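There is one chain below, alone, in structure tokens, taken in the form predicted on its own.
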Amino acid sequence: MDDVRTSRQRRRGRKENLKIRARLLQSVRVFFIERGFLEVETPVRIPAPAPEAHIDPVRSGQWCLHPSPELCMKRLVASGFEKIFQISRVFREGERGSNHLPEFTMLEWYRAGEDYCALMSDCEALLAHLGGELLDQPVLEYGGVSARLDGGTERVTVGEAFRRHAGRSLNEIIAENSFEEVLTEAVEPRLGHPLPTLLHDYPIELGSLARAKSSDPKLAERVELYVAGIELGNGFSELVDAHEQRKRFEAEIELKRARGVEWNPMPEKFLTDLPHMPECAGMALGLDRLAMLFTGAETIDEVSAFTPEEL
């Protein structure tokens, strides 16, 4: 009974965030409506998603809770559909940890005739309208740093954030399998303060579904957004050319196996769909890591109702 007694405590203490949490999400939707968006909800459940090396789905049968909501949006703009977004429940297995939970709240959307340029322009847009929104005055307070929502962002590719801020060639670091490393360790805490920064042009090993740069195939048209140390949205020029998504998929399920994985089926239908995609960019991003930002909580235990835990 104590530890029932322990947890409700600590739910009573998370009141005021969630409250915050709550006006954070109404935002979003304004943000998004307001701009011609359609909101859409895609099933949960579903039986092959994208498969991606490091990202193990939940089992729901034979089927899985769907780690992202991508393939099914994505098959919407196939079918017509221009400026979408949702707001959803996803599912990541052994995900766990102070900035990770197993199931979390994501927020994608798309736009069909853009590219990553401008989701660049909607990060900066909709972090101006939460400030506005959620805060006395544009600057966000979080972990010992600054960060100001209303005056843009700094816009860095991977290979000037790697030379500054590690001093080594993106190159040297790929060609030792360290990328991963020196991002979390030498890059990441100094990206997205005194401006929110939008990484964009990683190598195209690591845009397993974005399309290469026309200027330098070697990159990919992905961004990933920073503020205040955290990564809080991953987005893409999407790649729409069917042949070539199959073999960055078989790819990422040769990277899968030799981690012991085994994989579902591959995502037939989407691939069917994807060559009637047109040119189009789509964004995911984390609601309860933006939540913590603006609550100014530690971990994200804190902006959730319920931990895994006290289920």
Given for the second form:
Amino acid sequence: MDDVRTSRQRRRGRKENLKIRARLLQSVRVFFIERGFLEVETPVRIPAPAPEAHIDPVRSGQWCLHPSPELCMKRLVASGFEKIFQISRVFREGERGSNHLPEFTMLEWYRAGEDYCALMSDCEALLAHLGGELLDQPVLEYGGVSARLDGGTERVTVGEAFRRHAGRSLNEIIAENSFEEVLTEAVEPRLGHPLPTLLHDYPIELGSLARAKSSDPKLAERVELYVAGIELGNGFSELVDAHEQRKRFEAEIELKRARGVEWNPMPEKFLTDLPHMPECAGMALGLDRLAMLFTGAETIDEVSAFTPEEL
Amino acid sequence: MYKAADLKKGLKVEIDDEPYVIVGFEFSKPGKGQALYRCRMKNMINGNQMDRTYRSGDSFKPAALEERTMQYLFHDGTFYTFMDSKTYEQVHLTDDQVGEGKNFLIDNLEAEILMWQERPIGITLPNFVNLRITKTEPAARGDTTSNVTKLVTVETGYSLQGPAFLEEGELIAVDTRTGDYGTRVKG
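Could the form predicted in complex with its partner chain be shown next, to go alongside the form predicted on its own?
Time for the whole complex; same chain goes first.
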């Protein structure tokens, strides 16, 4: 930001990164197609997103641009689509930082008849595949650490990760309302190296679309993927109970109202279709951040053709 | 009031009754969680830095700073005295507050004095100040290459590198932001 090069020069400098990004997108497609997933496209402009306390959609007339393709993809699963994936541009109001763009590229996939354990295996296989396709050695060097992509993953529960890296119990941290601070300062930098980390079993209040664990209803079957300290993706064993889902959406809307957010439509057609959705699991993964890892880019700007500031 | 979403480098806010400028800023948002706004803030009075993390609900009072154009009068060994030429009000700045600016202070120079609750806390000089050369070696004869420089000393006692053709008594414009030679000035 402090340099005075023109944005045209900056884009020229990004050419190599954009080539790697293109190969990454192609390899991701090949991975899913080879495994029998159907590539789908769902509308970018939708009447109601999933109400989530801390995700603000970008308005588009009376509707909005989707913050993720989640609801439409689940409705496809409810209509009998068993394995689908989508690569789409998604939009989130007010998110801008070295790892955030208000418009970014998301990979999202769903598997009917599976739970979040299948997603973890998918993540592991996807990273190994990409490492094999794009790197001479399947090891990512990023931010002073390295992550081996073909040696499996570290799987750790949120509770254990907080004990191990922050030296404190999750309950204590939630009680003092500092989950995000401790996670980003003490825990995340330690995740994803020397192996990618699958952080799983979140407190139920942090997984509004996730199914509760049958062995412990205070935990949600939610998983996040980290590589070299970077948060890449989020997945759930999807909640299929429409009644419970409506209650959780209402709770999220309450939290949004408390923040002063006024536009909170309920996604009624999704809730109507939900009882027809089989048990399934879905995961979303940020492809811009994946491109950062494979190019060594320090900021998301360096793997983007244009940033909002350059438009 | 500013909201957390307004935070960015360069923003000046009031915290614990003191003015701070944000010198480092990072937005982060762990998946599905609340946005965090990490700021490195510099106290505008004493220069001390601190790190603070804010959330989206937080709000901030803009630092009520005022810039006033004042003339430099004199240095009494401890303070640099400036005067508002309309109200004749005088303010006193310390060595630390003036910093490198002392190299460019000549009588009656107009500068912007940053005021916080009627107290001077900083100074912004014009980008260029004209200063007379008081000492330099004579111009080297026959040497016409433009990249030869020599040391010149100006009326404030400040020394800098300038082109070889400069002579004692000449007026030069000096860039107060870098301390470098700008151009020769007629007069």
